[in-house]
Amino acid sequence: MNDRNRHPDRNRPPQGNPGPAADGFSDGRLVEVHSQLAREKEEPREGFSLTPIFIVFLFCGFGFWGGLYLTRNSGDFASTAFDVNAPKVTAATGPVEFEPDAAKGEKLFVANCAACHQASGLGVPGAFPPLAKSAWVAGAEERLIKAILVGLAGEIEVNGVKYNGNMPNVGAALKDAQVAHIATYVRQAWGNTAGPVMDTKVAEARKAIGTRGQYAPADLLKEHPLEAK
């Protein structure tokens, strides 16, 4: 077929130089656009900003908040400021005091000794020796101090009744303070009526045991016989 006979192919694009584009933009418009909105917005940096002023300040007022806190609930920052069985300062120069605490003594007693003598000091019968109205928890200090720090193995009579037991150690792992606040409780608990026990005195028992183990309540009552009534 002749070419000057052939129809134009309705389907092909028109040549030449393009129109303008679909949204109304041409090539050249969209990039003078584009370089327009490039310089108007800020462009990423390396490296670090400033901080600004007001959290600088506020981070400060905390640090200034926080030392103040400390300086005032810190107990001059000594590592007794919070222990419940420390001695008690009796003023802020003076010396150092202990004060027994049967308070204290009977939460101490309750975690180590009412298991076998029970929180009613009654203990089991046939097992576990009462200490309430017991003769070997009045008197002498020394025999209570003794029979905490090193416990007793062997047969012992209290109240007319014998007991053939064995009484761990369980002041072995307390401070002198602690022992001397069970003593002053047990001494003092279920109708017993004896003194309190200072924590001096508890220092002395434990440096006259020595590294010795459990007593035989037989060769404890030689060094502090029982009183009589």
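Positions refer to the first chain, counted from 1. The term rigid core refers to the most C-alpha atoms you can superpose between the two forms while keeping them within 1.5 Å. Remember, predicted model here, so these are calculated numbers, not experimental data. Compared with the form predicted in complex with heme C (HEC):
After superposition on the rigid core, the Cα of residue 31 moves by 2 Å or more between the two forms. For residue 60, a C-alpha deviation of 2 angstroms or more is recorded between the two forms after rigid-core alignment.
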Given for the second form:
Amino acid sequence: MNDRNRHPDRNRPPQGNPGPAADGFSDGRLVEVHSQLAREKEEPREGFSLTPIFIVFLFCGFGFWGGLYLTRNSGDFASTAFDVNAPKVTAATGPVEFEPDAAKGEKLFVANCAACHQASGLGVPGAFPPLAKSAWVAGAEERLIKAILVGLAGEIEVNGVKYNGNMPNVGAALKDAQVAHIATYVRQAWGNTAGPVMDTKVAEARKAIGTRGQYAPADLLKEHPLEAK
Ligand code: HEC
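Can I have the other form now, the form predicted in complex with heme C (HEC), not the form predicted alone?
Expanding to the full complex; the earlier chain stays at the top.
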């Protein structure tokens, strides 16, 4: 037994022997400082303490920011989003420009016109007039377009030969683009050298003729006279 754990007797002056607390603290003073420190410490409690509310908000904020970030930068979670070798999908910028295509026109001509005018474009003597070297085909494209859209009936002179037949409104069932392809082909085949025809021209002509029936060739010439050669 030593007196280190004994409660200090304040009335007694410190003893001469300092004991193990050789740095100037008496046993009594040491115990006093200890109990003072113990008093200033918070009481330990059992159980969990609540998370401060600002930390909850902080993490909510992180979650929200993360969501925003992914929405903007996830690349729709497509595996190709970050693949530099993947083909770029270019955004379509408005309607595609129409390209008159004589090759498409030839196929359409064979299907819709060749039965009468023949694949050679020479027609059938006495029945179907030729398109090759025809003045009706060259020049103003409206004349050719209108003939295809509503057809022709009555006397007509082509390359100095008279015909009197009936051409149905073949183009009525065709799209503007298809008529444009056909007209382009007819104007460039068999030695013909007229320019290509755009689908917008066909649309304009379709509007202009409205619901009228076949043209008499003479009436069509009033609207679009044959060009002097
Ligand atoms: C059912 C037969 C028939 C079909 C199909 C037909 N045509 Fe004709 N086409 C005629 C006849 C007949 C005439 C002459 C009309 C007349 O006598 O008034 C004619 C006249 C023409 C003319 C003016 C005269 C000339 O020879 O230049 C053009 C141009 C023409 N056709 C283009 C076409 C085109 C292009 C197609 C196809 C989209 C077509 N035709 C389909 C029978 C046809």
